[in-house]
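One chain is shown next in structure tokens, namely the form predicted on its own.
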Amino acid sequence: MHRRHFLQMLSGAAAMPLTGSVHGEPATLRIGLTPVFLDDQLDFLKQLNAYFARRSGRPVSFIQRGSYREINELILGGKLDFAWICGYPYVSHRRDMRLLAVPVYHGKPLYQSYLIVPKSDSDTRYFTDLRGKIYAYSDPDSNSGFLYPQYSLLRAGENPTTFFSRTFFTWAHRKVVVAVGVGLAQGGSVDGYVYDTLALVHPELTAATRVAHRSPLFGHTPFVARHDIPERDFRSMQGILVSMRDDQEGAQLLRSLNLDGFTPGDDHLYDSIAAMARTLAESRR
């Protein structure tokens, strides 16, 4: 199918109300979110909620949890309709989820993992320069905040579980930046998109850190649907996301997210993440 025709079809789908009702009233659309840089932007989430509700014709409820694992369990258990997650849990459970849409950042559906260090550290260039140091990860189910640095150490012939003197999880990329900036850790791994956005909206947080290494490009953090979502609902929500860039309110919300838009995406975007996940799993056997 021609791409332009496909996007026109999606735009039309955005106008279709999502199905499902309770006692004649539209059922609430349940969307799962994990804490990234949005954790203190309640006004923005209210605007996004209202936008999705108007476009879908249904009430919307954002369900926020402190880890990817909690959101994964909710969507796998059918307690969420959609969720914005990470590529690592997606490749681990893609038989039980459907890829709905992928963020477009700097013109591509891609992002990077950043290794960050204190601003005062001018020497570190790679993970192997931090042997015996204290290291901050964001989440054990994060690609950028855990999988990629673990895989990188394995590829360098190191044991990721013993390489650092101590490691800890902050449970949010923003908190990794804070931990490294105030000296609680000598290094940390973060989502590059989140870091770049923090540099725009909270430059005081990133100013105390330096990006020492950038990973190869990976498929951006996916929006997914529960595996048994009705097809009409899937296409409608996909259309809402993909067409956001085409209306004034949607475009403004995207600017607040520091995104160009969303695209239907391609499952192959996550092949490199899947390969790293297999390597890490094999190393633990």
Contents of the next structure:
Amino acid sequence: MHRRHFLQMLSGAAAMPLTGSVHGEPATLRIGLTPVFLDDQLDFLKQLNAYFARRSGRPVSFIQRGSYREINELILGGKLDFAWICGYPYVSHRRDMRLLAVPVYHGKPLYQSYLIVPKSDSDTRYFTDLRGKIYAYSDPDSNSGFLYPQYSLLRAGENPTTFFSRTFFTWAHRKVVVAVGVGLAQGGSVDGYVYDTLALVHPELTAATRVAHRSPLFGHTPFVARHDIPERDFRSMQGILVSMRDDQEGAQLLRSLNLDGFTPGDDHLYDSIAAMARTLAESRR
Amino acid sequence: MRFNRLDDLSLRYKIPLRVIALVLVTAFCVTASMVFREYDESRRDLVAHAAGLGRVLADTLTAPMVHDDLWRAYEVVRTPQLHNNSDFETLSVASVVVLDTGFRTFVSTQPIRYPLGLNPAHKETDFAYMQHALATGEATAQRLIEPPASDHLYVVTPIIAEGVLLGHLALGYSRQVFAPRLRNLIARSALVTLLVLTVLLPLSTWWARRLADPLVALAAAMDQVAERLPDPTAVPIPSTGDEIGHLAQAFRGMLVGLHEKAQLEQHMLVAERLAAVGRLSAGIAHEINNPLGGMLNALNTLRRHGAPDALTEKTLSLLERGLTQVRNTVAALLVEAKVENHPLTSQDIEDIHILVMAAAQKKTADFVWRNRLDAPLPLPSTLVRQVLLNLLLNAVQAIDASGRVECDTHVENQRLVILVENDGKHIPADHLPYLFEPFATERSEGSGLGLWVTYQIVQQLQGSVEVDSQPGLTRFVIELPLPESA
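Having seen the form predicted on its own, can you show the form predicted in complex with the partner chain?
And the full complex, kicking off with our chain again.
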């Protein structure tokens, strides 16, 4: 109680700064990024970083890794303050992280998973049409790029581990588009939001593919905070994200992200993903 | 002029054309050799580059192959093509195919063309050839494989992990990739050739003109020879000592010879005609003289013994005068070198001076007289005096008032040379050939026999007459040989 009072006094002194360190230099904000968006546009990342740094008054460090799992482990281990991850790892570790904000896409905090096939394939309508083919997943910890197709096959009465002759992970949604586009795989699962954004930025990549099936709507890929994040830091970062659409620079960055903005979000958004994850886990037992 | 063949072209065009042909042939040969060298070098570069690239890719591929990581393997084989750029087009990889130990496609840059898990040799002869080649050679060595009748070549690198052969990496290159570089080379060489030609063409044209112009002028001059002899001095002669210079010199020499020959022919023609006229008139004179002598004798006899009356006497006188005139005329035509009286002395010549002086003074002529004879000459004095008199009277007659007449007589090379010249009206060139014919004169006065007689006398004395007449100077030169026996 005494401590909280002290913190409130501090927060009253400054408008709403994130306070990592009381003494000397403010501590760096460590934010983990995953390919739930087009995270390979370094120039954009630099602008985003500068924006966060300016808004928070603290240096910002973006951390990127080769797979979702590595970012998950970093935030679970307290090595990251915030991370933009997928709904699947979030529902798996709900108790060890806090939901910070959810992207708003086409007016809603929702997105879909797409089943894509090469442009030349005009027949495929669903996963079951691809029996014995080579299939590309994005990441084993991705909802849209792994959980949903696996779950769908299960629901169709198929064994997802043997249904395709061969499967591989590309570790990024964008690369699934490439793999399917060149014909390395005859089908693949991607984040619908990433796919649609890629169609705007690199139409030549998506042009080689066709969306064969769209999933029901799921809770969009969440921004999370480590479970022991200081409340002020949590509120501050949430405020920055939610109010991004209100200033010119933030709105510009949102346009680049192809998002409408961020909303604090609701945990129940991810219930459908959690249900699918349970079903898949049970099937593996 | 018509040109039936290239050989008939003027040198003016032939030389530049040959220069162009030579330049083109040279450029073609040089370019061809450069193209071959470039192709060879490009191919060597490509193979060296491919070998290095193959080793790097093969090393990088070992982990994905061991882990059966298709995507990672694809990303590895795709890297060379990601960095293909037009500057190094020849080094760009057309296809990368990774084959496992069973020669099945593990991954490739063209997954649709080379389906995963299938043997590409079944569909493509290049790979059938490659499979055969790999089966026969050492499996762990890097190989350059060039399937016959294929437009691709392959550098095949074994993929080895910890000494275990995992498969092969085949880098395929199109031979066509050399084409842009070679085309570029040919284009550059064509440009250089064009530049050289633009410099050489005016140069060779100038050179050809220099070479051809004297020849063309000579040819034109030669063409004229048949119609009319060109003046030898008008023939252009290049100062060069080469064949063209020699040719022109020889041609000029030939023209001079032809001119002399033509003059000689002309002289002979005139001489022959004069000889014919001489024989004719001599014959006629003889035929006339005999009856004429008889008629005059008869008239004399009649006058002396016939006691003619006054009318008859008058008629007889008339006849006698007429016949005498006929005899004089005939006698003038019939020039005869009678056995001569006395040799020619200097005094004989001086007499003529005195005789002509009167006429010359009448015209207030500048009469230059040079008599250089000292000893008597064994020539008939009467005939020589007649010749000299005729020529001098003609000369005095020809001059205008206060004109100049010059006479020179001297002995030279056993010949008496008589030179008479004046600055009066000259004799037209077309009149010269008939000058010595009887009654050929254009003048109103005189008998028209003066030069005829002169010519006959000179002929009989076996001498020669030369006339040279131009405006302002008419010169007669007579040479009479001195008899040996004197």
